[in-house]
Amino acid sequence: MTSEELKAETSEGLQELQERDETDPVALAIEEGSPFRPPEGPMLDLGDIDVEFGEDETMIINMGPQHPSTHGVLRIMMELEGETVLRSKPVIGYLHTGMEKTGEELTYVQGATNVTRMDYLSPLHNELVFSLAAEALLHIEIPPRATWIRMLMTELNRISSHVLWMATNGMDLASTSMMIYGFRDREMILSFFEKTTGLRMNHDYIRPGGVAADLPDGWEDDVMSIIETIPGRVDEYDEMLTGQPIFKHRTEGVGIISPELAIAMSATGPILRASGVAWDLRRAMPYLAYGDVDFDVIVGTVGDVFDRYAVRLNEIRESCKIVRQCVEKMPLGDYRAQDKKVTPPPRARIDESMEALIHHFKIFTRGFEVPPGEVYTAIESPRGELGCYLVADGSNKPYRMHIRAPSFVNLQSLPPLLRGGLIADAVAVISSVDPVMGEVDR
C-alpha cells in the first residue's frame, strides 16, 4: 500500500487539520486559537501571542490517540515551525458510544446505569445530574436525608478525581511518586463506595427518587478517616511539587488563557476560574444543599497550567470542608421519596406481600411514566458544567436527551491554549485541561 493509499484509508476527513493554504480562513483563525463567535462578531483578539513562520519550514504532526499523555483516545493535529506550535486541531470520535441516543432507549428507572459511564472518573456526579432532571419533569420533591447523600457522595467523587488527576498530570510532568501517592489515596474513597453502592466505579446509586440505599453502618468512621487523612496528603503533594523547580518551570507561564478567552470558549471548571473568574455553580446556582455548607470557591490569577493545577489541589481541600459539615449536618429520615410511582417497595415486603412483588415488578420492567416537559439541569462536576437536557413525551422513556459534557466543551480551548508555546509543553497543558474522553464521545 502506497503512503497516499494509506492517509486515504485512515483519513479522518474534515476533521483533520488540512494544509494551511487548503484551509478555509474561518477555519485557519479556529485553529490559530481565535474563537468563531457570530452573534458578537467572528474573532476575539488573542492578544500578544506573535507567531512567525516560513511556510516551507512548517509540518503537520499526530499526537495520539493512542499517546498515554492525551488521557484517552484523543488525537490532536499540530503545525508546526521547529517545535513551536503554529496551529492546532483536536480530533475526537474513537471512543463514541452513543449513550444519548442510548438514554432514549431506556426507563427513567434505567437512565441512571446508562449516564454514569460517561465520566467514568465522577460517575456520581453523570447520576445526580440526571436524576435532577428527571425528578423536575416529575415535580417530586426527595427527603433531606437522600440531599445529603448526594452531596456527600458527590463531594467525595470529586477529591477522588481530583486526586486521579494529580496523579496522572504528576505522570506527564514525570513525577512517578506523584502517580503511586494519588492511586494509593484515591483508594480510601473506592473502599467506601464500594461498601455503600456495591461498587467502585458506575455505581447506579444516585436514581431518580433518591439514593439506591441507605449509608452503610458505621459510614460517619469511615468518611471521617477519610478527611483526617486526605488534608494531609494534600500537604505532602504541595510540598512536593508546588516548589519544585522542575516542575515551576514545566507549569508557570504555560498554557495562558485570559478570562475573556476561556469564557468565550464556554470554558468551565478549573478552567475558567484558574483564569480569575469566581464561576462554581455550587455557589453561583446552589442546588442540593450547598447553600447550607461553608466552602471557598478557588480562583488563580494568571491562567496557566500552574493555576489550574493549584485550583484543583485547593478544591480537594474544600471538599473536605464540605464532607466534614454533611457528617455533621446528616439528617435522618427516608433515603429516598415515598411516592410508590417512581419508589420500589422495601425488600422485606416483596416476601410478604403480592401487591409489592407486583409494584416491584412494575417498576424495574415497565418503570415510570414522566409527564410531557423539557428541561434542563447543571451541575458543579470536577470538569464544569455538567447539564442534562430532556424531553419527556409523557411515556416511560426521555424522547430525547442531551447531555452538556464539560469535557467537550472545554476541549474548545486546546488551539489557545498550545498556541505559540513548545510541543513539549503541549503534554502539559492538554493534562491541565484534565479531558475524559468517556464523556466527550458519550
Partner chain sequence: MGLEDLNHNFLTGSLEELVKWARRSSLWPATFGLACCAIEMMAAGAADFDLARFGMEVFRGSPRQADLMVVAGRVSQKMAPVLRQVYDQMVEPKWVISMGVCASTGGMFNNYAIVQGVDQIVPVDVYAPGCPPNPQTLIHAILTLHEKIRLGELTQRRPGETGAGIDLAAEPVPPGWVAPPSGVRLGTPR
Contents of the next structure:
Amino acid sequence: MTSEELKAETSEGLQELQERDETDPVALAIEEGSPFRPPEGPMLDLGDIDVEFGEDETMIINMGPQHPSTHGVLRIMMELEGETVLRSKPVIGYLHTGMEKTGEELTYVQGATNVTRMDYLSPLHNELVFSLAAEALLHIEIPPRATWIRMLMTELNRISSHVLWMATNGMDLASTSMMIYGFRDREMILSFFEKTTGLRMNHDYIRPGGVAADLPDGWEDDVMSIIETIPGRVDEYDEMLTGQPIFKHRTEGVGIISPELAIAMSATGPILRASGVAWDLRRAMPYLAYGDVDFDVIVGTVGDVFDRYAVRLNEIRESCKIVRQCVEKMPLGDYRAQDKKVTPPPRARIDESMEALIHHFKIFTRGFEVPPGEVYTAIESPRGELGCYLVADGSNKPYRMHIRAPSFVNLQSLPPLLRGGLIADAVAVISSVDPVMGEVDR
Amino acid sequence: MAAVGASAAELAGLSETSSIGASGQEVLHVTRERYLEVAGALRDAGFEMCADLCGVDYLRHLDRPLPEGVTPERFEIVVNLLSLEIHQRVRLRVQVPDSDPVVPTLFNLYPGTENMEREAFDLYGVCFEGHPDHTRILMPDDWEGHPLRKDYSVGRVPVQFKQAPGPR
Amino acid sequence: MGLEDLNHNFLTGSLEELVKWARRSSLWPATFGLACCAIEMMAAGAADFDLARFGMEVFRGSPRQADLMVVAGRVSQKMAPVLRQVYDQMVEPKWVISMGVCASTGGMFNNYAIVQGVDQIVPVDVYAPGCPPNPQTLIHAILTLHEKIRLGELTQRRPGETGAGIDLAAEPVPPGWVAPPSGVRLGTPR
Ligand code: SF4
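Form predicted on its own done; form predicted together with the partner chain now:
Next comes the full complex, this chain leading.
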C-alpha cells in the first residue's frame, strides 16, 4: 500500500471501537488481545480461538477522559456483555503537551526543566535520565558525590511515588484512610525535597554535569528521620491492606498477566516483576553506583493486581535500605563536575572575578555545545524503564529528544488485563498499572 | 548459548555489521527491505523485548555522516531491542525516504510496538504497513500535519472547537 | 406582630447575605485534575493542608453536583472541547479557578499542543500562580474566591461580559442555527 492509502485509513472515527458484527474476525481478535501471545511461529491462528462473532448484545461505554478513578485524563472504551469486559481500548492524548518539540527549542541547560514535568510523580528520575544522556554525549565524568546525591534523591523520589500510588490505589478501592495516610507520608519526603531543591515538585535539580546544589546542612538527620519513619508506616499499610479480606477479594486473581505476555507487550517495572521476571535495570544494567549498594529485586508469582501491590510495597522497603546506604557511604567532594564548558563557576567566585561572571552568564543564556552523536540511556523509574534517546548535532540544543515513557508502553497491556474481568474490577486494574498521564502523553 | 561479549549482529548471524556508538552502544543500520528479517533474526537470537521505537526527522541534516553503504534519507526509525537474558541492547536505524514514508510494522514480531508505531505515525507521518490500528494516538483525529517534523512550526495555534470553522 | 416580641435566638440580615454566606461556605469542587498541578490539588485536600476547613473536601465526580472547577494543569487542544463540556454541565452558579501557569497562560509550553490560557475557553474567576502552586497558594486562591463571592452580586455574575469571550454576533453561523431574539447575548445577566 502506498502511504496515501494508509493515510486515508486514518480518518476520524477509526479510533472508536466498531460494532461487533461489523468488525472482521482478524481485527476482532486483535482487539480482544489474542495476538498478544508469546510470538512463536505465526502470530494468530483464527481456528484456535473462539471468536464470538455476530453477537450484538454488547454495549460500548466510555470511561473518562474526566473520570474520578482513571488517574488523570485517560479515556477507556470498553465493550461490555452484561458486566464482563470484552474489548477495551485506551484512548490517550488528552494531555499531549508537545514536550518533545519544546525540548528541541530549549538548550541542554534548560532541558531538565522541561523533562521534569513529564512524569510528575517522579520528576527526579526524568531529570536523571536526560542528564545521563547528555553526559554520555559530552563524555564527562561526574564526581562521586554527585552520583551518590543523585542516587539518594531518586530513591527518596521512588519512595514518595510509590507511597502516592498506595494512596491513590487505596482511594480507587475505597480505602480512604489509605489515601490520607499516603499523602501524609509523602509530605515528609516533599519537605526534604523543598529544603534541598527549593520546590516540592518539578525540581530541575539534577542537571547535566551534576546537581544544582549541595545537600543542605543537617541533611543526614532529615533523611534518617524519613527512613526511620517510613518502614513503620509501611508496616501499618501492610497490616491495614494486606490482611484485609475486602482488599484481598478485590485484588487477588484480578488482571493477571503472564511473563511471556508482559515481555511481548514490552511492559516493564512492577508489572513485569509482578509476573515473575526479575528484571530491574538497577540490577541488570547498573547505572550511577547501584553496583555498590545492596538491595533485593522484588518479584511476584501470579502477576495479578495484588502482586503488583505487593511489589510496590516491598520496593519501598528496599528503597529505604538503599537510602540508608547512601547516607552511610556519601563521599565528600564536589557536587558537580568542574568542567568549565558545562557547569557554572562556584557562586563565591562570581563576586570576585569578571570572567566568572561572564562564564556564568554564558552558561545560562547560551548553554553549551554538545558534540554530534546519538545515545540511548535507560534507568529504572518507579514505573519501569525510563529511556532517553538524544540526537545532538553539535549545537547547544538537542536535535531530537525522545523519552521512552514507561507508562505509555505499559498502558498497552490494559486490554489483555481487562479482558474477561468485571467492570467493577477495571478500576483496580487501571490503578495497578499506575499510569501517569503526563508521561503517557508528554 | 549466548556468548557474552558477542555483538548482536554476530549472535543473530546477520550480514550487516554493527558499529559501536557513543557510550559503547551497538547500532545496526538496516535497509527497509531487510528490516523485518533482521528484527526477526534478532528476536530469535534472544532480543525478546522491543524497548523503544521512535522517529527522527533529519531535514536539516540530510548529508549527515553515516557508515559506508547507507544512504541518508530524511526520516529515520530508531528501534531499541533488549535482551533480558544477556542484558544487552541493540539499536536498529532504518532510513525512510520522504517521498514514500512507509515501513513494515513490527507488530507481528513485537506486539508491544503498537503504541510506539502509532506515535511515530502521529508525530512524523511515517506509515507502518500492516499495523492493526493505524490511527493518530496523541493528537486529535482531525489534526492536520505531523507536529514533530522539522518543517512544522512550534508556534502557538489558536484553540479550535470541532464545530467552529478554523483557519486550518 | 412586630419584631419586639421575639427577644432571643434571632438575627436579622438581608437574604442576599445569607445566600452568599451559604454559597461561600460549601463550594463543591469538581475533580478536574489534568497534570502535575492535580497532585498538589489532591495534596491540598489531604491530611496536611485539609481543605475540609473550608467546607470543600468533597471532590465531586460528577460535574452536575459541583459548582467550582479547579482547572489543575495544562489544557491540550484535544482536551479543550471536553473541558468546555464539563463546564457547561455544571449548574449555575459556578466558578472557575485556574491553577498553575499552564492553565493560566500556557506556561513554559508555548507550542502547538497546549491551549495558551484556559480563559480562552471558560471564564476564570481566580488565577493561582506557580508551577506548581503549592497547596497554600491554592488555598489562598480559594479564599480569594470566597471573598469574591461574599462581595459580589447575588444574581448578576458578570455584568456585561460575554461568557467564554464568544461574541455570538461575530461568529459564523453554523448550518441549522436559529438566531436568538435580538438583544440576547451569550452570558448577559439573566
Ligand atoms: S503549571 Fe507547572 S505544575 Fe502545573 S501543570 Fe503546568 S507544568 Fe505542571
